[in-house]
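Just one chain is shown here, as structure tokens, and it is the form predicted alone.
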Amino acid sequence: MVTRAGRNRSPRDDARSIFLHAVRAVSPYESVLSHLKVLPSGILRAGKKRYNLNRYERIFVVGGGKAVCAMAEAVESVLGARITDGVVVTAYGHSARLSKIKVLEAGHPVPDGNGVRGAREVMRVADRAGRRDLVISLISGGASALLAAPAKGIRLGDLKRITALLLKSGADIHEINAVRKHLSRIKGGWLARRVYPADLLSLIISDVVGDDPGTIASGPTSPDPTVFEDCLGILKRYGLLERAPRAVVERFREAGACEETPKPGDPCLRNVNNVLVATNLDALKAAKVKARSLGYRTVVLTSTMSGPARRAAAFFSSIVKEVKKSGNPLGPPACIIAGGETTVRVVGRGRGGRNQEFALAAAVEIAGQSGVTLLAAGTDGIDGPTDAAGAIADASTVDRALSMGLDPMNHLERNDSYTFFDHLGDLLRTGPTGTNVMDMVVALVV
């Protein structure tokens, strides 16, 4: 393909460039800076709200997530010496050196002991806040696991077990986080309860479909509309009632003996301002700009793609094939973009993640469709428990695999997409990107 710049590039190169440009566009550091500014008068402008910094005695910063260090760095650059104390928890390998805010590392996606200690530190700082203080909460994807504060009667082992079961069950993030909220002392609005009556400004990078602050990181600063009975229903729906830790099931069944999470209208949420600073749609819009600069007619289908990865891949591929066949909704050279977060019900013992499974299922669908290339990847650079962000497939993927003795359907049924693409050399490895706004699929038709 010849781009507008006149250079020869392959569709694979273009797909990578589009994806990486989109990831850079949702940089946590730049995203926070674009929503946070101190005016000469001492007024802090955060989103649509303003805070008179002169009336606060102290400013505290807390938070968690895989993107939280860059967010905290941005807050330090804006507020500097005004920060009294702060602590954030991020995943192993994602930390950075900060001046005023302490950084701790913990396990993700399954919580560990460092997550318990990190959450304890966050709660310690939050508990210091009083009526004349401002607390800034920084939240990004991964905080549900990183801020592990087991509720009374729940052990860390219980959290690990139920998290692992839910991640493999096919449950979506809304369901998983509903359970997490009811097993925590910090999620589901409990952080806001600890901070009250101080003012609470929460800067959030969304990693969930729909961008609901109550679901992102299990909503530590948002009201929780779900109840214990909902959690029991989720376990039943995915056949986990007999496999879940006894303490978890008993807590859900004896809901009357446990205090519910803060609900909409709770006074502790009165002083909360939740501000979304980066979303999946922001990344998709940036991808569209880049694709057009490379000479592609471009359409963004949705930022709310969800459901089983294989089913989503089949539907997305049908649109790609329609573009190839009829030029509808746009003709080649075309770029079709979608985002969101699919699920995988793990039944095999292979390796992979939802994006790699999406790419493998799509490879089967687009086999033989010359001129079609597809990339599916996580914007955080991590797809499932692997070292890849996702994978790239094209019309030749299935034939190349068969020539190497690889059976695409067998790998798909065993949830072994990582091994499949690794043999082909088609895994997309970016390393941790420092951000996290769910997943992106880019298809090019030339």
Contents of the next structure:
Number of protein chains: 2
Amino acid sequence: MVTRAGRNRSPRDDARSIFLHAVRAVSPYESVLSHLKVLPSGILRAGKKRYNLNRYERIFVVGGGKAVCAMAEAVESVLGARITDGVVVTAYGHSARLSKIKVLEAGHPVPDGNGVRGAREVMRVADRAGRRDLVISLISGGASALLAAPAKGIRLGDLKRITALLLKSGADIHEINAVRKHLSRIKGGWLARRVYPADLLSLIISDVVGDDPGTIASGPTSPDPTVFEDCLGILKRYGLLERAPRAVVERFREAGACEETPKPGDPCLRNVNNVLVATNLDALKAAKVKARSLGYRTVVLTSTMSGPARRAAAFFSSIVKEVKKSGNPLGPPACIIAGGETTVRVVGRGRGGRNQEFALAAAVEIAGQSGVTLLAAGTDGIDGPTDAAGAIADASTVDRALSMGLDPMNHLERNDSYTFFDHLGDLLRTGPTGTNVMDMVVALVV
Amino acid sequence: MVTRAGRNRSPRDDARSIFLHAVRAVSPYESVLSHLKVLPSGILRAGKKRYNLNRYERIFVVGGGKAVCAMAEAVESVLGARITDGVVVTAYGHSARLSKIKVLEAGHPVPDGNGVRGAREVMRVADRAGRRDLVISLISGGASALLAAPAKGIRLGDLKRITALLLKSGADIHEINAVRKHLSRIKGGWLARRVYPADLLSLIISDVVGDDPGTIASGPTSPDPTVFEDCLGILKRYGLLERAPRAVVERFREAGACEETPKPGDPCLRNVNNVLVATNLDALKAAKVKARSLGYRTVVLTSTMSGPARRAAAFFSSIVKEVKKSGNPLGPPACIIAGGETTVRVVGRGRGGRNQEFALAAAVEIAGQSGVTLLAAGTDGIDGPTDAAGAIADASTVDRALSMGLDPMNHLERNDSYTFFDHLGDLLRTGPTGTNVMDMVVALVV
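Same protein, different state: after the form predicted alone, show the form predicted in complex with a further copy of the same chain.
Then the entire complex follows, led off by the chain already shown.
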């Protein structure tokens, strides 16, 4: 047990406060604010670039995502009346009142007609921006569904169907994105192309492993190296040529050069500045600061954890156990932090999420390892289709469960981690946090 | 005097009826109708191409011009309920009620805000069309002003100013068009690019000498060989770099490759079929048929007459006089026909038009040449800023004028042909004809 300044705290409390501190550090409002500075001279500093605001006739704001309203609020608080016009699209129930920027709501994660209308308004603003204007684009998780702009001859239903087919087929995110980019008027760099020749400052909250702006929301402001032929290859690879909507296959087969997404090196993307305002690593670094302030020796292992939750949990647990066993990579009191996004292949009919499954798999690994506590949670506060952000496990979790008649392995096999932790009272419930930089694991060894 | 079938007709009557017959032959409604044939099998024949209507999911109609309503009526009469949607923009007071196609009115010859709105609706329809759709575009004189779609960062006022500057500078139509195309979202092939990958059938009434679809209305459905650098060169050549709107010069200097107009060979223009449904030559050929039926030996000299009206009149008169003198190129009763568009450099304060000025200059040339009658008129029925289509002159015109105290040379020098012919009662008044394939001259020698 770590104590500091005379207060008694449990490792569970510490893990919780480390996680919550990390989440606050990547809040959309704060993240945007900390990346935008207006100097008294009228210079806007954003990322590595400077924008002379006196040079611009108009400033437009566009965007999409579940966190886009808070991002837009931050932009309004920095630029206020300098903003000419703007429109952002967020998920139902996620809107806030803004002064200059219009907020529209649309369907998520399944896109709907309001997303199509919202995307149209975003494109209209992008179309207005000329060479003396600045466009600020705000992108956060969910933007891909919320900004639904089917390409010519493609219907929203076609988009939904091909996405569903690909998700079931085992195609990876890059394959799915290549297809999405080639069926859109916004993704794959098209939004940036529309904004050209205006300057484009794209503020992005990353919800993908690796933080590639071309992957987040299928890269509306990034060049796309993939081509129509790749898309056709992907459909072939997963045996979808027959089942894919006819309009999709026809587009991939017959598209002309002018329909190809903007490529790396495209001179019409040279005015783009993609700035990652919040990433998983930012959250992990904030967690590290907090853990240190609580007296832990702290290490951030990785922000690109991926693969099946159970395998990641096993590997992560092996490191935690090494701390206890040999003091490597550092000795107790220690805090081991990792982030990323794992996957769960659902076979059972239980309830859960990838973080709860991670915690359950880890609970088995660390059973009896006294002094070890582990928290796994989604930074958005929503783990899978549950009301929990994640769960907390420790050395005693398995014993306590067994004494209550809960079989950890059985719950794991049925993907029923939610029921397991709910009975134990070990779910972490934060409510939606308003941001999303994927998942975090915090392990404490005392 | 030519008589036929017992009827007594003056050469004036004949000239008038030859002209009116020619104008009717190039009426927008008839011209479109005669170029569109739907076969019982569902095949649409247009120009040299065939369109299998069973293949198309949707058929859209877009267009602009003073004659566009009658063109659209013809398309509706051929395709009826097969038309999905459409919008055409015509000049104030020129609209007609259509079933499926929406009609908007806008400013002409000076574009206005309604033209901008109309162009936006036309672009919206073009944007909807996909690879299983057919778009029929209808273009006639005036479309350039009526479909006003300033490029990014360019305002309508910028367009008006640079056009006015160029018109006064002495730049030719190709130079003016190069500039217009590079300041538009529709001209210079952009409309065709937007329609891609849908099939595009563009039905065009030509109001330019040479009938180049890339020149008519600044070629919305034709590739553009000119580039931004050419535009900058044109501004330099006419000393307009300083006086041109700043946004225009900036665009020409800094535009990116993605803003360049579609070029010849652009694969995304391969679905375009430009069909000239009515040209000056079509009118001249119809005139020839009519003149022959009235008993005249007839020759069509040229459909590309251009240059100053007075010089053209002198050259044309020399041919007419040769008929009388030596029977070359053919002997009386003869009909000599020419067409095109001449110019008038206005220096005086009189009233007139290029056709009336042509007739006045010719009147001086043919004075005393008994048996010679000449009609010069605009096929649109509107010659310059007057209520006349043109005028009729003959061997006695100068004598009759002098006896009334009218000095032909004085009127010519003051560009006052309207007053001259009005006093003589020799104006040709047809009212607006609803079409425009430039001007015609019909000379009869009996």
